[in-house]
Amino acid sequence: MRISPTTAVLLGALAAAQPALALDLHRERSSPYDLALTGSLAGVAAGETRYARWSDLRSLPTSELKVDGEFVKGPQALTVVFLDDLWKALPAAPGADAFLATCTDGYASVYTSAFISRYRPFLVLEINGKGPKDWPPPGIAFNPGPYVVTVSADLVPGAARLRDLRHKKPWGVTALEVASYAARFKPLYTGKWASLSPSARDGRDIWVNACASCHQGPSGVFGGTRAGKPFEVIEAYAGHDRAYFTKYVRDPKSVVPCAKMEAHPGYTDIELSGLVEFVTAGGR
């Protein structure tokens, strides 16, 4: 995705000029284009869901981005709300510091406050002036709606060096959980996973920012359900044959021709060794 230089320069000024607004939250879903909001929301009982209508989201401070090749070939205009502006519009409870996104196909993505501040992810509301009820955009067969969260390496150049960038660009986002990262991912930092080597800690970061897109962690830690493979099974594979596990992560179809998992050829031997250390830490 390419953002025009003029757009990138103006974004900061536009965001600063627009006051924060409170987002209306509704108890009932009104349409398939409502965004479900759960988690640590002040005044909302645990386990309850609230809904933001597309019109509510569109009324928040938004930015217009001119991009090239994000959804279809050629230039497109996106209307977006940055996740930090969405956060400001929500009654986030004390201690909450992350958005956890889930999608129609069971995919998931994690956005900590540090990531949001550094990489400026945004929620796509319109593509070429059309909202999700008029998607998919001409030229693409798969509907990316109801929402897309994405980041731009042109807007934040450092994002191009982010190891797991594509896992921060989910389509089909239906819900955002407002969460405390420490609380939701506590099992990854306590018990058998409390004392990890530096390489295993790096492997834990890979797990949270990539593997958790399709897999839940130990003890059912937040993650996607797309793969449908329990953590304990992954742990067993990694512990039984590290070479097989590493090859599968890099190029699944070279091991299992019908594999649906996407390939991760960019991971180094050191990174994958750290991932194995993390995954198998519970078996020590």
The other form holds:
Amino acid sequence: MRISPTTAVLLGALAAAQPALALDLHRERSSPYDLALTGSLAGVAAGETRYARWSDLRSLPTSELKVDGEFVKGPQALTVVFLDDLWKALPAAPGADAFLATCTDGYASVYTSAFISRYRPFLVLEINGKGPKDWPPPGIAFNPGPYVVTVSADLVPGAARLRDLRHKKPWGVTALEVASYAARFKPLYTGKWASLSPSARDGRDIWVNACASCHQGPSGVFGGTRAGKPFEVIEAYAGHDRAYFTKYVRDPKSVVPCAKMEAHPGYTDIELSGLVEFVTAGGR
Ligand code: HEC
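Please could you give me the other form, the form predicted together with heme C, since above is the form predicted on its own?
The complete assembly is shown below, putting the previous chain first.
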């Protein structure tokens, strides 16, 4: 076909209107280093999974970050894709505004669009020039692959003040769900949780940004499966004995010497009472 000068101009304009780079989404997994993508993606039926290969992700706009002590001791170079850029390369359906990450060990983490624009979380593709096939990097015993999503206080100093920063740095990330936060977390904002006091709302934030990393629910809402104890168990626990619950959350081993849960020593008394208020909102 001969392209007339006018058509050529038009084609040029259409090309410019396309997203700079769209991530290839494959129907089949090609390797353990593929990232599974699910959720609200245009052209992907509910419940279906697509796979992005490491090389696909590496061909997106990447950045080189110099950070200190993140994976190995001392300075190191990370090749990363900001979640923001990953989002732009995906056919996210209208209304979707969050990434929900899940990991090999049943850990989970939530990244809302507000969090993404403020704290600039990123997907780590290489550490000192080596990708996940060559991990763990010398100096660490545990393989952080296939993916790590993390936030750097070297890059965004305000991140250092985040209450639950460590829960935003999961290793072993295998899947990202593209979701509407309001739709996915609706049970936490309706019914008995529709009108909460400010401190209980703060407790809900703690639940979503910390506890849900390992505990699912309420009502099966997105969260980690690592603890094997869903919200309803925690609710019963808190309803039964608030003081014991508070001690347990702050330092599990202080009440159950063999407890496997990690301690959360950073919460203030006010934050913990807000957490109890949220968790037990429906009880008694
Ligand atoms: C890193 C994973 C992880 C996070 C984050 C976490 N938990 Fe846990 N939690 C566990 C595990 C694992 C257990 C089971 C502990 C055991 O059996 O020793 C547990 C047990 C508990 C229990 C005791 C339940 C029982 O029946 O024994 C309570 C209460 C609890 N968690 C509350 C919380 C709250 C509240 C938060 C948020 C501040 C939280 N957890 C965050 C992993 C986690």
